[in-house]
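A lone chain, given as structure tokens: the form predicted alone.
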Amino acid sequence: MTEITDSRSKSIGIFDSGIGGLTVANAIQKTLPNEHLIYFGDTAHLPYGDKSADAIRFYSLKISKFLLDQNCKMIVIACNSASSAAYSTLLDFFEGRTLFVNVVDPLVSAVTDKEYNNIGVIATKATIRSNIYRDKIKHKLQKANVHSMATPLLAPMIEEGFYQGKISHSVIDTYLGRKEFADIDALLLACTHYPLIKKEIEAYFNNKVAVLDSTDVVANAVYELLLKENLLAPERTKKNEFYVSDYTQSFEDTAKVFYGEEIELETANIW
């Protein structure tokens, strides 16, 4: 085989504080079925959301060594919390040895282009806290109004499985009602959980509201930089591969409603 050849048949591998990155894996098996997937979830320290930023970019290392150690080509932040604490961390720390691909920059960039003037943004505390949708946002579009939420009760509601139900209008209706979304052009939800409530987040605003997720953005922009590098697989010989940092029969059951089929979770301690 050629050096090319080899290079194509690697792996990528995808990331989050726990299952809610695997809608985003589902999202890139759909969009690249020849590709094999490595998916680890760091269930031991989830949620990164309450997390502080240097925590965050501890575990991120950590993990993309774990990744980097199962011979990934690329590597997918599918955490917006991690995305935004730490993806310039890894770029400098691991410079050179794999592509990157965060959650962050392939939504700032579906919403900017159909150039909306009112943006809200919901997600996680530390994605709130750390503005980057909001600057990167204006840095692309200096005319929008951007409106941050962090909306904390969403993501445990969801791997709850109070969703779809009374509970979860209440909780959609009681962040989502508040004025600064009266005017929404646009909605992102920032936050790999949040798919599975989009319909539902849709049909609060009568479907008169773009809301946006970054399921397919993410997979189509990890398909354009693949192309771009030349580095597709040519076919997938072997089952795709799903870790957790600490395994529980809950994370099992939950983890195939976020990834929309059946999978195995496998242990791996790398703490």
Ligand code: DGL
The other form holds:
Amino acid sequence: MTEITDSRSKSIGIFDSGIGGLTVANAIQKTLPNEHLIYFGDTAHLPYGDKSADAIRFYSLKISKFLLDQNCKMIVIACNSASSAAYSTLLDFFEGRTLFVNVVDPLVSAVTDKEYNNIGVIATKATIRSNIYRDKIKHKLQKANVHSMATPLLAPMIEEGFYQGKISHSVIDTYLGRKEFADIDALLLACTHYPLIKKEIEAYFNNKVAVLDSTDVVANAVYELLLKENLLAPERTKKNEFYVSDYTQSFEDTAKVFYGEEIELETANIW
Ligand code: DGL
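In place of the form predicted alone, the structure of the form predicted together with this ligand is requested.
All chains and molecules follow, beginning with the one already shown.
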């Protein structure tokens, strides 16, 4: 009994290349307020979206080791680029030592459950290059047409605060105005930065396209797995912790925007 109680009270580790994963962390905190979260943003190495799969795997292994050393019962890979490149490696490497949740599978399930025919996917270069969304969607829903496009300008644009304005409208228009997106009925925002421009994208499509992101669907996947494993925390006794590998005031300021409330970033020197 004591051991079960202890395991339930362990933390959930969450990591991303930087601060975009805070959109996922916030959704988890809202869905599961009793859970203690330890967030790690690898700001020293961002963006992951432009890195090779090998580099992303290396970073993800080291960060997961750091989170495991904090005794995490679960690790959420709150980054699409890292989920694409490193999820299966992490499962193999840390087999039996913790639970892993990626951000790709919940989003794929959300879109295939609804049986959309024409599905658009926008993400970083690393995520699109991996073909993970196209392959997983086609595996579950053969009839679907999947149109994928790397949209590398969006993450830095959002990070610099350029959204809901002339610049973001013009960039969104340039990317989504391409003819392959003319007939989509659903669009996956397959990057953890994009929830901040979800409303603009919905408006771009006159609310006629279902725009899905990896916030609430991932929080629900976390809830379901913890419930299944009997690992839901009964209460939270300490403040959530937020670490970055390279601190700047600018990260701290932007972190608030992504998390939706005031947070304090600390530096963790894991490299
Ligand atoms: N968080 C990353 C993702 O979801 C985007 C930012 C980056 O390229 O590091 O793919």
